[in-house]
Structures are given as structure tokens and as C-alpha cells.
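Taking the form predicted on its own, here's one chain by itself in C-alpha cells.
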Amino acid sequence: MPATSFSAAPADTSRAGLIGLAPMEGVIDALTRELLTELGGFDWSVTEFVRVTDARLPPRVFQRICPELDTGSQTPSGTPVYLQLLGSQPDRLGENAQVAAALGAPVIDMNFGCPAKTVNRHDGGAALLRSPERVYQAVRGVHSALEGTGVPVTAKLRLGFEDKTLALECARAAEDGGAQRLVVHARTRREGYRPPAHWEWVSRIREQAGVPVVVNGDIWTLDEYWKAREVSGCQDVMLGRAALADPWLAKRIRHWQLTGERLPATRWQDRSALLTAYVQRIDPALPSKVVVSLLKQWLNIMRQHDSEAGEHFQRLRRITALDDFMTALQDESQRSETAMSLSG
């Protein structure tokens, strides 16, 4: 299928906008970052959070979450990797930020967005959005600890905990504390991941902010990418679940930014090949049932926004043995190739 012109191409391509790969606890790990960033389009990525409580963590904890620290804090394809901290105690956060910076983390990102009940119950993630002062103190603790290191602080927020009443105050508090960039997931903790994302609220934050603001949430397609930018006024975006649903989305956005052309939709054969590469590179010590579970988790996200992936998922979902799953995955790819040949 040839590329076609997209009518909403930006008039100014000198600042097309950056694309970040969001952290997703238990989903986007170092291997997933490696696979997604080598497809192209991403300008930076962020690790899963390092949970900070009341201790100075040993280096091995940071290296387990961010093995890229040993390779210049970049993925193999050269995409920078920022390290994320989650916690509420300013002094402890600062101490651990110093450890991460000494290990080579180029940026410390702070998590005020995690909606998980377990995390919130232990005073982490979005729980802090109930108090702008606590957001300020947490960011300030890290910013002060890193003074003189040249390592900047960024923050990932939601629009609030129960509601959006404190959205602007929390964003301002993060900036006042020293955050040099804000990524805003355009929903409250209570809203979770339920649509719609409120990009108009990100616009309100951007209008008052003195630092760059990145819009995040419900950017599943090229059209939604442009709408999120228009509504929020943000040039930069961050992709999370959408990057898993369509691993070529960032590359598709980048191609459109540079050419004004819309690339063809991602084929099932490409998705299948990526899942195969995932298995080939995954830690061989992992039990096969865990690997199958991870494959199904990824495929389940893919199917939510692609009907063909949904059909294949239904035929694969009950398979439990890894060898059987991979054989069936190959069969599904051949089935799709045959169907395309017949239709063409």
C-alpha cells in the first residue's frame, strides 16, 4: 500500500515535536525498550520506577531496573534512558537520586502518576497529588540533592487523585520544586485508563508552565496524535500502551512529521515477527509459562486497537506451552500472509 498524504501536516517542521516512551510497571522493561526503540521514532525513554522508602538503595537495584546504566544509559539503538524514582520522603529520594546519578543516569524522573492501589496505599505515585506541598517537597529534595551534578529532574503527573481540583497547583508545585519538564497523563488516578483523556486540561497546565509540558494518554493513532497536540498545545508527546498496541506508531508519527505522508497500517506479520524477536532475546532462565504469559499480555494490548490482532489472539489465548505457542504464532502469520495474497 503506498503512503498517502495526510492533510493535517504541520506547517513548521523545524520543531516537529519529540516522542517519549513511557514507563509501564511490569510491562515495558529493558528488553521491551530495546525492541521498541530500535524500530525508530523515539527520542527518549523512561524506566519502570525504583521504589524509594526509608533506605539508601544499593547500586544493584538501579542496575536491575535500568541495565542501560552499564551502556551509557542508552538502549542499543542509542535512545537515551531516564531513570524514574517513586517515593514520598524528600531526603531519601534525594539520597537515591545521588546514587542513580553517580551510576550514570542522565535524568531523574519522578513518578506522581502511578494509579496502582498498592502503590498509593503506601504513599507513592498519584497519592501525592492530594497535596501540592508534598509534590513540591519531593521534587525539591531530589533537585537539591543533584545540585552541581548537571543531572536534571523531570516529573510525571496525572490531573489529580480523585478529581482535577489541584491539577494546576500540583503542576506548579513540581515546577517550583525544580522539575525541568512535566509529562502529564491527561486523567486523574480515579479515572485510571478509562477514556477519554482530557487533553484540554493539559493545555491549562501548559499555559501556566514555564517549562516544557508533554502530553500523554489515549494517543493511539496518527490522527489522535495530531488532535492531542492541537488540543493540548504541546509539541511533545509520550506513548505508553499505544507503543505496545502498535510498536510502529512512533516511527509512523516521525515519518509523517518529516514528509507529511501516512505510512501503511502495521501488518500482523510484523507484529508476529516482533513477538518472535522478544522470545529470542528474553532471559532463557525465565520459566516458559512466564514467557507465554508476557506474550499474551502484549498481544492482549495489541488486539484492543487492531481487529486482526484480536482474531489471532482468540486462537492463541488458550495455549500454555511456549513451543506450542510459537508454532501457532508462525501458523497465524502464514495464515495472514495467505489471506493477503488471495485478497490482493
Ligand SMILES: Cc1cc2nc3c(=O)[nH]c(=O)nc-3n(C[C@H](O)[C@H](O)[C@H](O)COP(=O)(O)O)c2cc1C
Given for the second form:
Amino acid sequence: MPATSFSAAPADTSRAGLIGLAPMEGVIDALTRELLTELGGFDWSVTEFVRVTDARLPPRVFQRICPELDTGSQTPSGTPVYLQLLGSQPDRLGENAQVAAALGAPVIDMNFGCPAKTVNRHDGGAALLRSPERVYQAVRGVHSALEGTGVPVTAKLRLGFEDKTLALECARAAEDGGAQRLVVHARTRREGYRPPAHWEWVSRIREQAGVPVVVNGDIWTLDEYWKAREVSGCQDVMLGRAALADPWLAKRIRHWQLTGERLPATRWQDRSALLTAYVQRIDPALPSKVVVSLLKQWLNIMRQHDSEAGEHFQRLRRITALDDFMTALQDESQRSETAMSLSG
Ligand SMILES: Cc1cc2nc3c(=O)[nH]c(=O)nc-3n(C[C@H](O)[C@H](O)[C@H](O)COP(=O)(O)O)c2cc1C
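Form predicted on its own done, so how does the form predicted together with the ligand look?
Below: every chain and molecule of the assembly, starting with the one above.
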């Protein structure tokens, strides 16, 4: 597995650990990966899923979801991008993994977590967690197809579909099928995204596993980062929504790992500047209405764990024209700046 190592060793090596940027369909696309990894702290990232049904997909499908395939499968700042497949038919998955590997994907990650009804109805994502044998077969299909390519397969799992009774078996099945790393989102499909994440279950999976296990789910702060590690016993973590809510969290974690110091909390002005950079770099062909709704989607995640972002969101949420939105965003930054100077 191509592992990215730290640029410097932490003084206290018990703090060392990798940080992955989670796949998020419809949210973390190539541009978002570019912006987030530029801020620092991430060791790897994963694409939105490529859905495999009954066809060998043409290269353009992989290149659309993972444009980084054309630039060494790295983001512009050098973070590796792994390609995620979602599907259930071992042969088809294998065939498509071969296409992705030939295009330059460094790792194939398999999705056993997607809760979407349409995906699950067609036997994809978390639906496979009802049968460890099918998890095994799916991973095995990809692993065997990739033999000789040097491209490893990893698996991203939830703790189960309805409940957690098969959590350990499914994790073992993924490993037996050939997965070289397991990322565990510490909730069942039924639990959706509701807190709490059950990091203690990830500990049980880690105890039985012979490959590295990465804990994922509800890590929103530096303190939660450490708690997730302590409870799960995992060194490595993956950040999903928090990477959008607080784009500097990975950097803060990395800084703390290396120095033991806590960097100051992310300011609204920085969030606002990042949203502005997003608009500046987004495909100009995208209709401005779409851009505004993408901005609101991001802001909506930002406000989940930040009351100040929540206040700004309230004032911005009704704006529909992009120019008005950007002007208002600027005004909100000014307002925040003024409030800070008055209070300080
Ligand atoms: C909008 C959205 C889209 C997601 N898309 C994917 C996906 O394509 N593949 C995947 O494995 N997980 C996907 N996930 C799950 C996340 O990768 C992650 O496991 C989950 O959000 C829990 O982590 P968090 O609490 O840090 O957000 C998605 C989650 C969200 C909220």
C-alpha cells in the first residue's frame, strides 16, 4: 500500500497516525479534494464511488469521477487519491478494477457503507453487509483481478445493515477476501449519521484484524480525534463531514501530532476565504444556481458544529443569485472582523 509518511516525526511517537479524507458522494469531488488537501494534514483521499453494475465501464467514467488519474492520481498538492468502487458482482467489480488500475489508480477502495435506498435495492453499498460471504466474494473478485498489478484493495465498511451482529464477520470477510486496510464508519446503515459513532466496535474489529483498521465517524474536533483513537485503539482516522465543517481540522491534528501544541480555532474569515476560492476555481460552465446550492450545501455542513457559521448561514440561505451571494459572503466576513475587533 503506498503510504504517505509524515514530513517530520512527532516528538511523542504515540501521537503519530495517518489522516484520510473520506469519500462523500455529491460533496467531495476533485475540486473539493484539491482545496482541502492544499490546507494540509491529509495523507490520502478517496473518490466518490464509481458504481459498477453489469458493464465494463469506459475510461471516461473513471476519469470524470477521478480527474486526478491524469496527474499521477494525486491532488495538485500531492495527496494520493484512491478510487472507490461500489457494486456486488465479483467479476464485474474485478473487470472494472482492472480498468481503473490500468488508468493509474494506486488503490481500489470498496464501498460497503452507502445507505442510499436505490443503491441498496440493487445490492450495493451497505446492503452487502447482510452477507459476509458476499463481502468476501466482492473483495476477492477485485483482489484476484488486480493480482500482479501491485494495486491493493481496501474496504470501507459500516458496522452492519440493520444491527451489528455481523460486524466482526463482515470485517473478517473483507480481510479474507484480500483487503489490505479496513476503514470502519462506526455505525450501522440503520443508524444513518446519527450520533454517537460506536468507536468501541471498531476496537473489536481492530483486535481481530491482521491488517490496519482506520476509525471513522463523528470526529469533529481535536479532542474527539484523540478520544476516537483511544476508544478504538486505531492509530489512523478518516474525516468526513468535519473536513468540510472545519477544513483546518486535519492540519490542526497534524500540528498537534508533531508538536503537542494546539493551533487556534478556525475563524469565519478563513472559511469564507475558502468558499471564495472554491467559486474562483469551479468550472465556469456550471450554472450559477448550481454553484449557489453547492455553496449552501458546504455552509450547511459548516454550521453543524460552529455557531458563528450558523449565524452567517441564516443570513445567506435565502440568496439565490451568485453575485449577491458572494457580496453577502464578503459582508459577513466584514461583520465578523468588526465583531472581533470590538470584542478584542
Ligand atoms: C453526503 C455524504 C456522501 C457520502 N458518500 C460516500 C461515498 O461515496 N463512499 C463512502 O464510502 N462513504 C460515503 N459517505 C460516508 C463518509 O465517507 C463517512 O463514512 C461518514 O460521513 C462518517 O464520517 P464523518 O462522521 O466523519 O462524516 C458519505 C457521507 C455523506 C454525509
